[in-house]
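Take a look at this one chain, the form predicted alone, written out in structure tokens.
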Amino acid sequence: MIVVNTKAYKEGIGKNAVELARIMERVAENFKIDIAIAVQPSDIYMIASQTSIPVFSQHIDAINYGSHTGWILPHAIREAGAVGSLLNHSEHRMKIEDIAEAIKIAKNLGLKTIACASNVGITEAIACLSPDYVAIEPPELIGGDISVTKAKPSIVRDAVDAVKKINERVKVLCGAGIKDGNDVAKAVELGADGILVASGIVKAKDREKVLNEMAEAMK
């Protein structure tokens, strides 16, 4: 699974995440293996309507329907085409009783969550909630030039030990720093799922040559 966040970049909202979109559709197709994009709640309509990936929203709130204004109702996600939403990004971080309750507002409207984590006592704490995803993300290496995989390996592998220990049926995705195919390489090899990509991508001047690397490496 390779799963792009396209965060609020520039390059990554409206038009431009529509075309990321049919990139990921055409690389998805050639290699046969998922690829999903998580995007701005207002981008998810147009890209879930005009492409055939998984859609997912950057972020949901632990609410059902009421007097919530401002804030990201889970069922409007998904009438607008998401199959599921990150949670606890570390730039939008959120209470672990907060993430408890998204999960399973999210499983109860058969919505799919992957939820970040910043080191392994998170990962371990949010895998007893048994989302679909953990994404391990150390914060100070996301957006970075060196990923994870070469800065902390011994991260991803503890985090991927602790999950699998804790409920085997959670998967486990890398992310912070991941730029190139050996990146991705690195992270199957310390036993990840897949990895979880922002700007490696969103603001790679060839985004597809990329995007195939990376899908090559996993494949």
Second form
There are 4 protein chains.
Amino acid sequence: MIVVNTKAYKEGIGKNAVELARIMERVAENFKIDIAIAVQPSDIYMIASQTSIPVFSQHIDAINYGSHTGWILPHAIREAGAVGSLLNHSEHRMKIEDIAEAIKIAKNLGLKTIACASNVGITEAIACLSPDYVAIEPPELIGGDISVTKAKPSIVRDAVDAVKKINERVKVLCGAGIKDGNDVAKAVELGADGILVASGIVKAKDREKVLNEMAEAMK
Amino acid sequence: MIVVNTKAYKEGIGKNAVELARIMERVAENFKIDIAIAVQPSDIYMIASQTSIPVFSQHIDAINYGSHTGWILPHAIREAGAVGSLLNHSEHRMKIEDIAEAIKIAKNLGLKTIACASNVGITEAIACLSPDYVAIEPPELIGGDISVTKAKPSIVRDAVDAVKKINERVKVLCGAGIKDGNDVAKAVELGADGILVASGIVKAKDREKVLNEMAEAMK
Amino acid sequence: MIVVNTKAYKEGIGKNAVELARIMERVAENFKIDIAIAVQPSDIYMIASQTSIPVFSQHIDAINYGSHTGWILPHAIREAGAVGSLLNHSEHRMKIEDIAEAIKIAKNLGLKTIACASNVGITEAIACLSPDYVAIEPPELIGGDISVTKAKPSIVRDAVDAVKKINERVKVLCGAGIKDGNDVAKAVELGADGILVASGIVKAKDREKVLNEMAEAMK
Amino acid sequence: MIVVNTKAYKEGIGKNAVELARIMERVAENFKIDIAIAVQPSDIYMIASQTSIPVFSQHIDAINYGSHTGWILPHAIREAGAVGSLLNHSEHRMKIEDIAEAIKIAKNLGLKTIACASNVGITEAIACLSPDYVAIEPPELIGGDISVTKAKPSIVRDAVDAVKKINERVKVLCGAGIKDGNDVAKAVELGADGILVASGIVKAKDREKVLNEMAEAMK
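I have the form predicted alone already, so could you send the form predicted in complex with another copy of the chain?
Full complex below, order starting with the chain above.
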């Protein structure tokens, strides 16, 4: 699986996000692979109702229906059309009890969770909480030019091994600095089930070309 | 102005929120008054594109375009159709520097801000930051059965006086426990420019009836 | 081990904390068991320099020397005489990356860590981060009259089993509602290496008597 | 007044903090001016019991006696010997309701408060909450080589004017990049009642010399 996180990038908001989702739709159909987009909550409905690719929220709070003004309700993003959410992204770290609770709430609602982790120990810890995916992203490489698969290949392999020992059903994504097909091929070779990518796609000059390369490497 | 905050109430999410917005639309047209809805970010687009009432986000973060995964981007809620946002709600208190920054960002984007405050001193402090509205809501009365206008009328009057002294352009809303037309009439009498209401409307048995009464009292 | 958390209780601050520490000192010597006190940072030096019992901070932040005004520096509590710190107490939940980092910093400084967890899954997750102790405390029982060992004995046993599977060197404490010797005996029987207790000691009428009973049960 | 914030600098922790406090003691006596030190909570008792200079905590939380494990209790830092606390430092921003509440609690306990603010609008807002001091520190200048009094003299003057209009009893400190006597003289000339300084003193090669110069300029 390829998950494209649009962050709060201008190129990944509103109409730009819909346009990006349409590119992703074409590539996903051509290569018959899963490509999902993780967007601002306010963009979920528009993308989910106009395209066929799976839409994730970039965050949900560990809350149920009730008096929680201004927090992101899992039930609300689901009704808007999301199929899941990122959790604990390096730009939005969460308390451990909230990660656990958010995963539980999401599971009850049939929402998928992708929980991020900055190193192998934390990847292992989060695997104990049974999200659908753990995404390992060394923070010092996020947004940079060298991919995690080049800079720290062992971290990806160790994360995969550690997670499998804890809970076989948890899948592993890797992220940080992923820029092209080679990075993706390497991730797969290291045992990852997919990648989490942001600027590498969203801010690429030719987004469809890069995505095609990555999808090709994923097959 | 009447601002209806749907919080994370089941009755105020997704299709339920759109239905509520349609009721508000009818009442607003009948009485020629301003009625706005403050919703989950994921509901903004659906309501803004299907109804004519002003839509507020329940929160925005003090961020601009960039690497801010999972935080609520003012630019994104605007593109989804919001005309403004609540800030510093008692269920989502903000750092003072973030309130100031969020107001500034909102202003640059043409978004209105309604900043909440729990007492007169804080109302005065927030008025210094020049939001469009300050909403005074004593937290101990929120969600309760006795309205702020009955329990603490002086707090509303003092807030109105304090704000006018600081910044004449800042309008004052009052909230907490507002349940019927009498509460609204009293709020207006005390000098408030409007009310911020949640369960009083969202969880009312006959929402249109209560809203009609409140609108009548507002005229 | 018995760890007494004085929270921000009047009975556990300043001179009162020293007095309590002296009681703990006597009991610890009589029964030859480990009894530690977890206090406000501002009380560490006074207790550590006037008594012989191990002093823990109630919290440390995941920081090193530098520009961190107002955060609790591990190096500072160590120099004041602390031998370790609680982490992630239910009244002070931490981000998972900060728990991991605080444990690492503490280890480098020779400080012991007691990381709290609200359920078995989180206990397991935290064990992956290799603190010296995990303390399982179901939040709904904290400060109450029924001890975790009576209300949820299986949670303690499951936590002990889960932790041993993850990392044999991590010890397990249990807490919440611990009031007397029976609760402690039961905790030991369930496999716990000790207890974390607050109001049960700090607010007891006869603190020495209760502590004697607990120490007796611990032997 | 000169307030020296030792942050979490190695040079301002434990014995180093006591040593610095002794230098401050000498300078304060020679020049008959007020010099206070703001330290880690765990260093308050040691400094307050071994020197005569006023000791501030770098932060207090907005809490009273009770179940608040790991938060900084105003009552505790007072009993340890502190005479007041910084609030809302740029490295530890606070929610506006917590600033207001912390000021109220401190006042009831006879503790002085120095609340920090990053710009003139926020300085004005905080003045509405009646701390004893507001310290204006543009964050972009903190820790840098150019003092606020050189880089943005108008911000100091405007802050002083704004505060006087709101509440005459609130005094104004200025900070950020203060390095020598000239910076201090300029601050006084611009109307400030004192300065808040950190690395300029704590990391100076000859701390007594710099402090002497600053004290001289303060007279």
